[in-house]
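Presented as structure tokens, the chain that follows is alone, the form predicted on its own.
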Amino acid sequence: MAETLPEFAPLAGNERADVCVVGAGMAGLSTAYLLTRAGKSVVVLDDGPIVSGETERTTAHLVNALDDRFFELERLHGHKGARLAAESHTAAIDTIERIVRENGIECDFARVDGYLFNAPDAEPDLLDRELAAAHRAGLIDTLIVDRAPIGSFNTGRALWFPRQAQFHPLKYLAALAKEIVRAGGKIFTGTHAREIAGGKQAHVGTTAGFVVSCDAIVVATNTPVNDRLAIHTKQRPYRTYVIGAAVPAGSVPQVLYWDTEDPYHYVRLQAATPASAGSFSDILIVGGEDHETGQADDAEARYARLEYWTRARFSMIGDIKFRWSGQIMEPVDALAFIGRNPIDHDNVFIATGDSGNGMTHGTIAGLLLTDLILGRENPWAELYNPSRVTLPATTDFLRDTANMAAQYVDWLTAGDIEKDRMVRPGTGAIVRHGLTKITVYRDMDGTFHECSAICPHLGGIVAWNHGEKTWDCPAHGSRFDRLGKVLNGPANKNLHPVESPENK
């Protein structure tokens, strides 16, 4: 489901900007474009196209009604911290449909109902505790019902969230990159943020040796690639799968369906255009099947089990037309990360933790980050404060904590294979050499490539991710091409290249 986007040059020479976002997202992009909005100068740098992280690769659900849900949220946060979150979601949409609106921009916002249905071994309370915390969190508008709008599965009682919505973010984020152009803003792609550095001399240096020097800094590449730990401690990585089936037009209402297996699944419609040929033009949009980043290799199952999930609950589907994968953060305590980054310079800004509610949490990431960097009052600010300690959640960090440690037992152990020769064309593995472990991918032609499968972050093995075809890091969730380039932080360099033995 391609689309156009802008294009834009690398970073050529010296800037100087009242802000500098790093990373082109949903997160960057709509802080940019609010604080263009309000007067200020910013320059935005991305080392890859606009919007080409996990981004692009979101369902694209805009809700309120939170994955995690709002009587977890009490838990963790208390009435008062579940009602704000509640409020700042509600706000995101709201400011996407005024963004929309505002500038007329065309990208298939709807206002839909979402729907929460069980899972056959949900406690049989789950709903009528959700419902409940709804409530007190002031979506009062929220509804238990007879069953979610799907005509060919029976889902049993499902709670009903009014006013949910969805969109195309490509074609939103376009939209918005060329506002902040014409708003006097300045956006640079293909350029890598090698240095980021706060204080009275704030500036963002890139490896081609050029400076943004700037009075604040917004580091929003889905997870900050400017500290070691702070936050790293306190989210973990996970990969999420999605297929598109085409459907018959008109046959799946345009709602959002989620139920509450764990891994739970998620649905939406993206209903036929002018342009679409054939009956089967609509096109059914599942995900699920997520396992931490790094810690399974098993994507064709995935894709399966979504697929088999889908058929047995919407008869009506043919082939599948799309298959991708994401990268969702997850934090410790199921919200976000906006504001200052924790031990640093006072302006120095993060957004991460999407929390797989991306586009409402990159929105709310734009309103916020805007108040503060204006010196606004802002009544979500401790909610999503990164350096805020929860907790009722002290449990889950340790358990985190546990497993993130549990990955550098890969030190210890063997490789996938005993010798590159092993390695069949278009695949990687990782080789034992002596002490340490070697990347090998393997082109078509036969040609291999080696890197070292130390992650230069914080120094964990990466794993061969066959479905990617990407070197995954399982300790923090950086991710890196087949040839070893960075495409995910935290690390913010690639995996340092070995000669290999076969080439000399």
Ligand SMILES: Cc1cc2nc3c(=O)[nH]c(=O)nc-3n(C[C@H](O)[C@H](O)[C@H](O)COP(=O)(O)OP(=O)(O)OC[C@H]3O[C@@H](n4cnc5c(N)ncnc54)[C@H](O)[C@@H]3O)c2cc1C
Contents of the next structure:
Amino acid sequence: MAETLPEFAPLAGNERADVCVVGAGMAGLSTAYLLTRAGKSVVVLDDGPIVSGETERTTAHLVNALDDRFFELERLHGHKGARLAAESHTAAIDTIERIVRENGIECDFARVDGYLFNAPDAEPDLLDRELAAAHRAGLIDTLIVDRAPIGSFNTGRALWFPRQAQFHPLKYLAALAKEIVRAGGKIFTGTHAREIAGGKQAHVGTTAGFVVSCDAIVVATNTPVNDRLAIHTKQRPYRTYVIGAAVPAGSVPQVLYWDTEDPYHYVRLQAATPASAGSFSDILIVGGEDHETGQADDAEARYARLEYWTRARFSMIGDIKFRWSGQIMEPVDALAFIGRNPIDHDNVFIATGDSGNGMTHGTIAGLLLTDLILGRENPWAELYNPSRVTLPATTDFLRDTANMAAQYVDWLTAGDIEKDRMVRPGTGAIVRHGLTKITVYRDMDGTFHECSAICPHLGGIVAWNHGEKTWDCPAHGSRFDRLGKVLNGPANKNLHPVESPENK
Ligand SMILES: Cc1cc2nc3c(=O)[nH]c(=O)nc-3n(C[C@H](O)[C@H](O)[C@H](O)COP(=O)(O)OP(=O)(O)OC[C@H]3O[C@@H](n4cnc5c(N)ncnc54)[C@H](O)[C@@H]3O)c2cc1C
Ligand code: FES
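Swap state to the form predicted together with the ligand from the form predicted on its own:
Complete assembly follows, chain above in first position.
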């Protein structure tokens, strides 16, 4: 769908705007759009094309049936917090629907039902507890039904969530980008934000040396590249995997499905338009098999398990047409961090930690940050406050911190292999060089490319990801392409290049 996205030029001079938004994914473009509607002048910067981050990889379920369960949200945030979470995600879906309608956006937006069904080892009362908690959170139309509508598999009892939705995020965001520009906003791509400075002289400095001066900055880079540690101790990066299987047109109803396994499976249908009866023209999109970034390197096995799981339940699927993986930031207390960046000036804002609900969290970011920047009250501000301390999440916080600290043990271990020359063409490996470690990627013509394996964020040791051909940092989820160029924050710099003795 990349051809549906408008193209923009890199920043080629200094600019001035009310707000500079860094990152043109769901969160950045939603925020920029709502700010322009509120009368603010906006400059958006992205170091790739627009929508080239995790938003490009999403499966785009739009839900208020949140993936961490309402009884868990009650434990973490109390009854009021769970109610505000349900209210804000409901408002996010309504907002997307309204924007689609007002702008006549053709993005396949559809209201659909959602079904949560038990995994084989689920606690017997899980669905009942979730039903009661969903009702207390205000989702009073939620019901238990005998089974989810899958003809070829009896799910057993399922929770039915009405008025969920799905859409095509690239088509939606392409339209938002055009509306931002129509309203006087400016978008620059291929522009890496290197310096993000709040305060009276707020500005964003780019690698090319240009500056955007502004009154406020929104950092919507999925994981904030301007935050050293405060946020990165409160969220963990996960890889998640997706397959797209051909199914006969009309053989699977257009609904959303989730199970209660940990990690859970998420399923939706992309119906062919126009439908051609009987042909394998619909695509069933199934995700799951998540693991902590940099802590597993078995993508093939995970895709195989996803296919096995899908064939066991949707016996009508044909060939696997697509597969891809992406990154999710899991907050320790289940809700995104949207608001003022901790330990920073009051005019620097972030949106991150959006879990598997980043489409609605990104829209909530637009609504909430617009209010904060305009000095308006917002009932969700405290719930999503990035500086919040959620006491019931302390055990999870300590477990995650221990896991994060354990990743630094890689400083002491041997490399993956002893000799650079044993790296097979088209792959990479970590090699120990004296006291330090080196990434070695060997391209198909045999040339070695070496970088320091030390992550420029806070010194974790990166690991090779065979599935994506990337270097992934297990500490806080930074990722780099095979040649060391940064792909995902929080690192905001490339791996440091090293001259390979093999090439001399
Ligand atoms: C496989 C998968 C399935 C998912 N399914 C769902 C789902 O069904 N429903 C749902 O709600 N959510 C889902 N999510 C989550 C959701 O897709 C993400 O949370 C969301 O897309 C994140 O949007 P974002 O704008 O925060 O980040 P991104 O889309 O990653 O955008 C960040 C942008 O910042 C730019 N950037 C980074 N650093 C810099 C810099 N220094 N200077 C300039 N630009 C920079 C990047 O180029 C990028 O374009 C899924 C995620 C994945 C990976
Ligand atoms: S992401 Fe923090 S050290 Fe690598």
